[in-house]
Every structure is written in structure tokens, then in C-alpha cells.
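Only one chain comes next, encoded as C-alpha cells, the form predicted alone.
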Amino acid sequence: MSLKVKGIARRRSDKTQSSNMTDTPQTMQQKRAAFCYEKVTKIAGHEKQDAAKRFKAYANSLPAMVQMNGLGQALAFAKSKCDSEKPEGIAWQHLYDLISEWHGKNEGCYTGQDVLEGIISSDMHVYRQAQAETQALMVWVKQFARAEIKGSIDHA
């Protein structure tokens, strides 16, 4: 009988449990990681796969790059990269339109805008909150890429 009323006793506090995970709303934290590895695994099977690695290059000096010049600096450098053809042109489009992407959404400082028209159309208490963003999401970004891709650039 005490078997039968510790089992009851357990499936409804797995009930619970599971009910009670469902309605809870995600970290930004969650999100973060959830967008971030969404994107990296795009890039990670990415038919040329130097350009996986550079973007694996790129995620970890970027974060270096907006501490030192800014948010808007660097994210204007990497714009002026982008190239479809070439792999180096490649990644650094994927890692603009990720952080782009990112600030573009509903949670992001730049809803439903371009990051670089978002910047220059915005006050500084909104750029700092976007620097701070950008950095926060660049750890999932770092931490997936070294993950999720392989290998490192041929320097030949």
C-alpha cells in the first residue's frame, strides 16, 4: 500500500514539475544561447568551410575589437568586409547579420532596424545598453563556434 501511494505521490510531483517548467518564460540568458546556436551551427555546416572557420576567428576577436573601438566601430568594420564570394567576406557577413539580427528582435535595442541605422539613430544610453548586449551574446557566439566548427585557419 506504501508503494502504491509513493508512486502517486510521485507522479503528480513530476506533474507538477513539468507543468511548472513549461510555464516558466525563458532566461535572457536562454534566449541568448538558443540564437546563438541556432546561427553557429548554420555557419558550421556552411559548404565552405573556411569560411566556418574564420567566422571561428572573427567571434573571438570581435568582442576585443568593441572594447576597444566601440560597438559602432567595429560592427562598421565588419560591414565593410562582407563579400558573399569570398570565405573571409562570408563569415563576417554571417557575424554582422547575427548581431544585427539579434538587436533587431523584440528583446534587442534596435527593434526592427538595421544595428549600424539603429546607432547612429539612437541616444547614447541606448548605445551602451546595445555594447553591453552585444558583448553578453558574444560569449554564447565564442563558446558554440569553438564548439560546433573545427579545426582553425590555414595560414599558408
Second form
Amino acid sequence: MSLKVKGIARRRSDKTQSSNMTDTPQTMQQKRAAFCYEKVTKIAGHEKQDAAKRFKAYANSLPAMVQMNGLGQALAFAKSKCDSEKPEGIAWQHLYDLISEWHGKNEGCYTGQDVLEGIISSDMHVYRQAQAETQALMVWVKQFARAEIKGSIDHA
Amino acid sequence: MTTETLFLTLVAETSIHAGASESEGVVDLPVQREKHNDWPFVAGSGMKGAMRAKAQTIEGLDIKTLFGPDPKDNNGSDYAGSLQVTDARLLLLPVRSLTGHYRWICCPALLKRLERDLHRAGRNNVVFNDEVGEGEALPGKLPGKTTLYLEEYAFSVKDRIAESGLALLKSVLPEDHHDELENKLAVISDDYFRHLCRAAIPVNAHIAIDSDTKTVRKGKLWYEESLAPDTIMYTMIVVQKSRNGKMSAAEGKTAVTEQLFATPYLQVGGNETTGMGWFKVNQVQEDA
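Now that you have shown the form predicted alone, what about the form predicted in complex with the partner chain?
Then the entire complex follows, led off by the chain already shown.
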């Protein structure tokens, strides 16, 4: 109880120095949302709009692929499609990097590692967490892609 | 007796899609799940609706007394039906295994709940008391190897399930599944079970074809979950003395067992015109 009171008191005093936001807690969902929003708006503004539209389609299908084939298989497929030239490859690259970067964060499952390398080198308990975390993250990616990217590709 | 309780075990013979409406989750059309533990279930309203739909095909069955008057007749609130149908709860989830045929998985929390449900239904239950470590599995029968693969996960096998736990499951399973149970059962930890209730449910991509061009219609691609055939669930029906005075609880029970389930099949959930949703219903007898 006393901890809670302290927290509130500190937050009040912070109002005068708005730069100090570090002890304002955010839920995991907020963190995922903030991260995904930044990444999705980046691809939404990509010069090749075809790549953005493809990103939306793949963001929609990836969670189902993860459930059908497992995280490792789905990400290996995504990686095999990465290509910096074609719109399709750009979209997959962006999606793969998004997931990899999230897991590579300090509080992530595979800190400082590429996600596939992490999957190969870690145990199955972490793998289970990583799969659940990826699905939770993808819900936001899907949502923001639908909101931010207009139109769809002809052949999904 | 003023109430009778039927305990029904449901064995899925086809895929079952009891949908939770459109979601913004992993797939477009997920199955219903219990919010706090992610275990698939079928809501009592869906079960009752399926039973009522079946009842309508049976001649001489007093639907009004059993299920209540149809709200369409403007007398839906005259009196309540005498059947109380509970949610269909998960008992055994089939999960693919690299090391052999599929496995039926469950977990200690589920078995404890089964125990409580049986108790509520007036069945003298057997107790489940085993402990399962994270990453361990208790099979019905010890396999030759010490590693059991479920989906992509390797579980270590140290011991088999205790005889009492096996007896608990056997007490609710039809006899023709008893041998199978020993061969296929794997009890895993609550945490892994929860994860597999998410990760091991089949997902199918559905499309609509434009009949002129024979290609996918624009935007008509969606992903749908369904429970695999061989999923086993259970439900209870509490039969009360009818409010309109036409049936005693015992008569209501007889109507359900001998008329409604004269054929032991029930179709639940969506996609019925494409052959989905068939459960085989088995009644768990009361203790003698």
C-alpha cells in the first residue's frame, strides 16, 4: 500500500518536469502497440505502395502460418522470401525484421540475436514463450496494417 | 428425485467449428475458448440450440416442455424448459506427435475440474493426484523411448499416469476407447497444455472462387479454426420437473435418453452443410 502512495506522489511531482516519464508503467500490450505502430506506419509510407499492400496481406496470413506450422517454420519461410528488390521481398523483409527486432530487445525472448538464430540455439520453454509473444505482437501488426495501408493487392 | 443429471461424453467424429464470431486475434474465425485458460469449449447455449434442433426432427417429443416455449410464439416467457444444458468442456485434445500416432493431451487442472464436475453430477469420482513437471509428460502406458514429441515440443517421460487418474478418465469414456486411451494419453503441465490449446488447434484457409474466372474473389480469403476430429468433450444436462406440470424429472430424463438420443449423434456449431460438427454422444451411467 505504501508503495502505491509513493508512486502517485512521485507522478504528481513529475508534472513539472515532463521529460521524466521513465517510471510511468505501460502494459505489455501498450509496448507492443507502440512498437508495431511505428513499424507499420514506416512501411505504409514506403515509396513502393505495392510493397505496403503486400505487407498487409502477409501480416494477415502469418499468424495462421505460425499456428499451422510453428514459429520456426513460419519465420524460415518469411526469411526465404526476403529480397530488397521485389515488392514481395521488401514486404516479407519488413515483417521478418519487425518480429526479429521485437524479440531482440532487452526484455525480449532472444535479446541481441536474430530471431531464427535464437530459436535454433535456445530451449523449448523459450520457444513456447516466443511463439505466444509473436502471436500477441501480430494482432497489433494486423490491426495497424489494416488501418494504415489502403487498398489490397490483386492476388493475395 | 426432483432433478436428474445426465453426464454426456462427446467424441468429435468430424471437425467442429463452434465459432466465437469474428475476432481481431490470430485467425479470422476462432473457436470459442474459455477466457481465463484458453481451453476450447462450446457454450451451453450452443449445445442447447443443437439439441433443440435435433429434437425438432424427432416425432412425438415434447419440445415445449423440455426446451421451453419458442420465443417466436410470443409465449417464450410463459415457463422455462425443464432441461438445463451446461457448456461442453474439453476433456482430451488430440495433438500430432512426431514419435507416432497422435496423442490425447490433458493436464492436472483439467482433470481436477473433471473430478469436481463429476461430483456435481452425483457421480462417485476417482481422484487425480499426480504431479507433472514443466516439460514432462505422463503417458497412459510407458513407451519404449523417454522422449515424447507433441507438435514441436519434446517432453520427457519418467513415469506413467497413476492408476487412479487413468480410472478417472476411463469412467467417463466409452468402453471402446479404453485401450486407445492407454496408448494415446499424455498428461502435461497446465502451462504447456494452455499453450497447445492455442498452438495445436487446426487452422484452415478458406476462399471463395469467382465462378466465371475460377480464381479467388478479391478479399475472399479467411482463416478459420476448428477442433479436430477425435477431440473429446463432455457436457451435463440437469433435468428438472417441468414447470408446466407435464413431466417429472425422471420422465424428462427418459425423453432425453430414449427419444432425443435414440441415435447417439449431435451436430454442433457451424459449417453443417459441409459436413462439420458431428459429435457422438455417450451417456455416463450413474454409480450403482
